[in-house]
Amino acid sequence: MKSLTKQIIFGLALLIVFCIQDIQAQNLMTNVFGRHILSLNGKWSAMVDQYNQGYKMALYQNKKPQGKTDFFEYSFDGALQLNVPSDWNSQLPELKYYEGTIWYGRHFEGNVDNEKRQFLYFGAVSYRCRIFLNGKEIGSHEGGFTPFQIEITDKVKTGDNFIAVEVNNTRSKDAIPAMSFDWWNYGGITRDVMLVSTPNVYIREYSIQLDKYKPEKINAQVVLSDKKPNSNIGIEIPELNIKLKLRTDENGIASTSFTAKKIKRWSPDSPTLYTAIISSVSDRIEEKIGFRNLYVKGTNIYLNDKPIFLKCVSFHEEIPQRKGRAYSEADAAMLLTEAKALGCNMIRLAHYPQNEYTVRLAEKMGFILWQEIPIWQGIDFTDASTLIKAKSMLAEMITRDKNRCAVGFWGIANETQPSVERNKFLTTLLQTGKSMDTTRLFVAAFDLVRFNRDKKIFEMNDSFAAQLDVVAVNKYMGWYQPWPLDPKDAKWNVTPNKPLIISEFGGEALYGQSGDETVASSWSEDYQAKLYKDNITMFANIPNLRGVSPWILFDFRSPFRMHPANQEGWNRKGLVSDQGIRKKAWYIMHDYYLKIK
């Protein structure tokens, strides 16, 4: 009886949860840059609201006293100006541990046009936000990671308006990420804001990409924003003399298959690139896209029909220089250019989706990525509403980058515990994933393996690997735990039958300084080299390893780490330290990778 009443429970509280998104949801555009926008980044007004005092104060009416002894406590006259896009815990020196609510202020210049529709789009919020315009609420979302927008088409006045954004980024249980997590807890309007504008009935979405297996196959859907049947829709690709004529059915879905001859497929060492333009009666859009197929067979990965090894880095979306998330272009190049510098062919978001900056520079200089979503440890698998909102980041995320060819895996989780709760919610994740795109690998990152003594030999133990196409393993021999044999006795016997990537490994090290390669206590840069030959050694023996992943690329901020002469607030676990310098185990991934071809 207990059990059916919680049954009853958790059925009642997805209802609520879904009524509740429904409400909220706008389907996402695809390529938000190839439309008509106006940036509204720049310089906000913002008040700090710890108490959270500001909706009860009405700050976002923005009012103004009106006679002599009108005054208002909470007021962005006079308020401090923060940038936008950035966190708000690089930018001020008070700011930089503060977890709590922030209110974010702007004017910008309307025009109501009848031909038109209008939105608010925001790259990203951290972590959760309410949107008001013209002292109206209009819109929330709840993740720090993934893009959004709200309608603002009848909102909208011409002439003078003011946007009110409320952003908080306290931890919470029924978060994602939860309660406790590694690397930094950065608060703000973290990506770029946009005014776009688009014709009364536009092309929402739309997906250009090549067949699974097929390498002279292009599967194509184009979406209207309105459910208008029999309307002409054309796609062209100029550099494949492809032209074609659609008409819409009657959910104002276009959708075709054709054959184009010639294609040259994008790769890491050619990231080919072609011009594609969609069109409808009233809109028109162009864009960069490439084509590729990637599947699995056996225990390989096949991209363009050839086995790939996987040589791949990890970084987080910050400029450790800065001490600040990673939120331009240039931002993006840096970290990038460090990337390739290395020898990479393949980058590991972690843990979160990234800035598009980054996912549409890195498909330009031929990285194939993994992108995940935070459900990171500590996750409460037992919450219905935690569950829609795993299943809205990951939406968020396959919408935004559905183009995206060098998009080739979508992660849904890292060092989870199996448990029937969590094999239940993975599972459910993996099913909304693969509803939505069937061309990319699903993977996701164990630290399960655990050594055998009996047998000598590594395994693992997990059921829900069995359905994702990549198995990934976060092992730190020799960091978290001493080596139980020498490297080069280290057998594996970890999903035998399936293409396993080393998503994680290495250990910290303080730049510059030098110690007993044999002591892990010295925090030493010969410490960390001489775990990473180790490391090295160990994988010729794992017969299914199709890639490698050092943890990671930079140090980064965490305040996991506090150790106060070797971190500082830092997880030094970098190739490269917090001030853009190179270590010794640099050197050594980099002549590994220069062997692999």
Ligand code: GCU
Given for the second form:
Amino acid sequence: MKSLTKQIIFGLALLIVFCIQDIQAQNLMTNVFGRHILSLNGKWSAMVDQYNQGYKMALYQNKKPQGKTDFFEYSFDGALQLNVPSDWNSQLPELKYYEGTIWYGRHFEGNVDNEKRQFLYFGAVSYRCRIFLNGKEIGSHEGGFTPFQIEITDKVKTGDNFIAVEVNNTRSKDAIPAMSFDWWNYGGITRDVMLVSTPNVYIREYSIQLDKYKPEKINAQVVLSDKKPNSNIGIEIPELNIKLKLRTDENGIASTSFTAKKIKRWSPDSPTLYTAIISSVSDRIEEKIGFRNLYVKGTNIYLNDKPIFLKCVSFHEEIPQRKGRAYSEADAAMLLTEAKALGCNMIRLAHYPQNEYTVRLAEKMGFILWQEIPIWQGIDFTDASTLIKAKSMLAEMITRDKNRCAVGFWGIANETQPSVERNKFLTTLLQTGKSMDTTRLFVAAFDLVRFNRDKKIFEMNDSFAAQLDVVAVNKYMGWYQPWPLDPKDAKWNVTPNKPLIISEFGGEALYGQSGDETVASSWSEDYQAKLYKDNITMFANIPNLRGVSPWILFDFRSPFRMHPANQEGWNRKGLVSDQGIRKKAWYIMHDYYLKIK
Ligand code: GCU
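With the form predicted alone done, generate the form predicted together with this ligand in the same format.
Following is the full complex, with the preceding chain placed first.
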């Protein structure tokens, strides 16, 4: 087939399927926690479906034998009980490595009310799923780290209802992430499940954010469901004496900009949040919202008109002591408290959008956030369906967190290699992101910094980097790359006219293991500590360095990490061990951050 025809088909495929995906993402309601919700968390019945027979058997119909000759080779009654939310890997030893399908099922009491609309809302399901209500398929989702909702207004019954969820976490070439990634492949209904009810015409979306540059100008937009036109909308921020009356246009949208005097702008040192109340004729939602300015000027990143140095750290969405996914407010508190103790003002939520408890608590505690979708290393940039998924994940992440002033950065890629296809893919992704959010900075992490032996300088050559607001590099000097010169003589010339963040650096150490600080294979705390000291020495010579982020706060689980003594399935680059104990390098990093004002 001629290449032109192929390109036309490719473009059409992209357009059609993306529109569907995009509508799905765009319909995601803002601030589910501010609505009338009934939690469906708790013990769900579950069946392991290793050969994917369940869908063919229609086990989601949850049939029971009627006569003497009936029988079914499944039953949710008497089945395995799994906690929701939680990954399945950490719930049973037999499921530690399980990659495949597990069916979840539970009953819930429904109540049909003509004055209400009802939705099933999932915080996340890893990695793909199909949803069934009372024996009928009602929806599906792909992507293990973003929320989705399905309207069940005309499907739910008064009285007993049965929901079944087919969950599959098998890796695939066209997935995001794809076939291999340096974290555990947790499967399951890993975040909250809620039954949400709203008025028939409800406030579907809203955004209330300080203008990117103007310290007293607030931009607001409220979207009513069903594009309800000419309808009254109220926006109140009582502490700022704001009480506005708006009307929706022919698309059901009410937009406005207004000034507010004496706003105490949000910052890590003073994470001020205001109560915002959004109302319509039949709906009312409240939440805490912060106001801050964040922009780039030259090689500086400005927060509230002052240059800021980002004292960052990464963590995975995992509680190492439990060997499982983090999913609760208590989990968020544990991870964030350790980051606060380290002296951080920013968190890179690696390598995927993390749960809303973590994002909201980080905002309350005063952390700037880098959130990213898991475009991690080996993604198939030639596959049209992969680009559609990436756009959908990005749209879902932005739609969920666009009112979180703590979110300063949207990350669109990690360690992708330059190619025509990759550049086209990421350029399209960047355009999608910028079309949805003009107030935050777009970033990507590269592992392309090389030491030029002739010029004796570190440099990077990647044409795509110029499109980003901020460039980030992962550079493991002293671990994956031995020092080619004394760290104090290390000079960098990487994207010199943009702000640069070192988004990953570090090395492994088994907590409690001492050894020669010059021998990497000692896997010792002494070696890791020396490595941190050497990197901190090098940082002083990077002229446009505006932030650093050690990889990583806690040891974390990974199938990559197979050394029988030093790793045992754990990546040991944590500053804190899997038992929550700080290593020597933690104190070196803490002192470094303490000295930065
Ligand atoms: C990469 C990658 C991380 C990974 C780390 C490591 O930079 O971004 O996800 O865990 O290196 O090798 O430990």
